[in-house]
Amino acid sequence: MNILLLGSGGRECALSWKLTQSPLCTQLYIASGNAGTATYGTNVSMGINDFEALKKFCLKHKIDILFPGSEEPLVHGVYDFFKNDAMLKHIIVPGPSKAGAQLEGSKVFSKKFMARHQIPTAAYAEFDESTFEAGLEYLNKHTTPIVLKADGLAAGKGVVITSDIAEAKVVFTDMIRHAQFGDASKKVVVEEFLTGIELSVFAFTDGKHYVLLPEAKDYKRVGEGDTGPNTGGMGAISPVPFAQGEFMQKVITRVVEPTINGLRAEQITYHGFVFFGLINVAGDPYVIEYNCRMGDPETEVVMPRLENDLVAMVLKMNEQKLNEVAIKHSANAAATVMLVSGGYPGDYAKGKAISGLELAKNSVLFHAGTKESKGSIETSGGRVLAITSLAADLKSALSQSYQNAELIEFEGKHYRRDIGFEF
């Protein structure tokens, strides 16, 4: 089968690595990819939200599966575009409709969805320009810490947590009145702060049935001890030690099944990944957020632990026969350490030469923000490289990733040295 994968980060590199392991994958194209994805398939210079360009490419190259890696094309309706076009509707798109993608595309939508289906989540209120003054009053009376979230897509950076009410009001004002996150923060959700340990759970659904992939935990803050600003993710581990037994049964019965059943009950077309961003509060799972695709850098630990053929799973999804799939998890632990550019998640330089890639042993290097330039590999983003290792236990996997993190060099290189510190 010919596959076109949309995206250019570490997640897409890991998906490329996984998809090309399938004997069902004839040719893989990646739009627009990076220096790492080029080792698994053919990078294509094409905008992932340029649906007309996608159409022309898919018809010319006889694409069988359009695989959206990132959320943007899904939120903008790429599934609907393909399924409503007579020339494209035969192409399999493992992703939700535009309506389904609102689980990620709108925090307000997802909160209301959870309320309708009694899915546990933090208490909240929503505000926009018309209720701006009421929002300031609400903040004055709110307990701290306070969580403020831009309603729309903000590249994983639209969440601010503060224990200072004055700072919360400044952030609130910046979001709504100064468009800190553009249109994404025209609406702002103010949430109660939940105390616990976060984790990510992933379902793959055909709209009727679902299977659970290996769970993961990522680390958002840029600094050790979960300090500093939020990033797109500084590392990840899988499995998560407490994600088993009674707790996971609660996740399934209180969160996963009500979500899948709720989408079906509301006649929302949803095929593909459902990412549940959860927090374990004294043994009970609460939903922090939904995503309509796989996470990053969680994909970099989930795909190495998933022993099933991903292309075969997509075909079963298309046939609505995921109930016939038995998911196989590797018994090994996976650990990813992300190398990032100096200054990230703020301003950072690009075009820094990367050396030592050939020295890394017993790890998979999933490229994120890289490009090839005149025969060498250079940095091209904030998150540069995900170093993933598999080992019998988490400590050993982390040790291997850290050994290789020391060997790879580029100017301004930074990484967290405490991934998996809770365990």
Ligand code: AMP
Contents of the next structure:
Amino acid sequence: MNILLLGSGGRECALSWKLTQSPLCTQLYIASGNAGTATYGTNVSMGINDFEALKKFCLKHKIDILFPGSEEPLVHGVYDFFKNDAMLKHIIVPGPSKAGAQLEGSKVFSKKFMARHQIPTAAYAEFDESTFEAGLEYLNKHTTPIVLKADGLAAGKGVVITSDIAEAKVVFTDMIRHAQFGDASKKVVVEEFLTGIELSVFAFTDGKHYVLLPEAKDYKRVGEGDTGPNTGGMGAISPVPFAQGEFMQKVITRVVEPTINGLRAEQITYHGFVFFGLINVAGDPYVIEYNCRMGDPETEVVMPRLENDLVAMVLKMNEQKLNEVAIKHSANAAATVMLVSGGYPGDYAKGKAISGLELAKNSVLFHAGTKESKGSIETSGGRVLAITSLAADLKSALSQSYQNAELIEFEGKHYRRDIGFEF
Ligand code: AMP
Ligand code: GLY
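Form predicted on its own done, so how does the form predicted together with the named molecule look?
Up next: the whole complex, starting with the chain shown before.
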């Protein structure tokens, strides 16, 4: 199988690591990848939303599987583009149709979908320019904190939580009237605030059946104790200690199955990953968000714990025979610590030389924002490197990752020292 993977972060590095372990993988190309993915396959400089360029490349290199790592091409309809083209439709795309990707691409769509299928989620109301004044009135009466969400994709920045009603009105106005997130915030969802511990659950579906991958928890805030601004993720752990027994049974019967069955009942074509961003509210799961792809940095702990052949799983998905796949989770715990550039998620410098990579032992280094320049490796993004370790328990896995976090250096290096702190 020749595979073209779309994306360039730590998630895609972990997927490259996993895909190339499969004897079914002949050639792996990554668009556009990073210094880490280049060690598993061939990086190709190509825009992941340039479907004509993807087409030319896939035909020239006889690609069998187009693997979207990130949501963007899916929300823009890459699945439909391939399936509606006679020359491309044989190519397997483990991802949903444009209609299915709306689960992530539109908060309004996902809230209505959950309402139709009685899937537990925070109470909400939606507003746009035509209901702007009613929205301000609604905010006046809302309990705090208030959660405001831009409807569309906003590079992970479209959610604002505030305890101040005046501030909520300013944010609401900026979103709808001043295009704070462009067209993505023309519609806004105002949501009840839920309190609990979050976790990420992943299903892989063929539209009919699904399998559950190991669950994970990511650490989104830049500072220790979950403080400071949101980031793309500062670390992750798997398994999540409370994700078992009765709680996981509720996740399956109240969330996962109604979602997969709901998509099917509505004849929405959906293959590939469903990422359930959940919160455990006093023992009951609620959906915070759906994503139509794997999480980052969750992939960096999920893939090392998944013992199945991922390419074989994609082939079973394509045959709608995922019922024949039994998922095998490693009994080990996995922990990822993300090294980030100083200043991230605000402004940060790029092009800083990274040293000590060869000193790291007993961890896998998944590159995120790195690139090769004149034979050495330098930083090229906010999140630079995910250090993943597997060990018999979470504490040991974390301690292995932290030892290596000390050995790897670049100017401005920052990382959270408390990943997994609640457990
Ligand atoms: P999202 O981009 O939808 O994942 O939201 C970003 C983060 O905002 C989530 O990971 C949660 O930490 C938080 N969040 C979103 N919705 C809610 C909610 N209804 N209640 C509490 N926290 C929320
Ligand atoms: N870690 C959250 C996400 O990938 O959206």
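Positions refer to the first chain, counted from 1. The term rigid core refers to the most C-alpha atoms you can superpose between the two forms while keeping them within 1.5 Å. Model, not experiment: these values are computed from the prediction.
- Here E129 counts as shifted, since its C-alpha moves by at least 2 Å between the two forms after the core is aligned.
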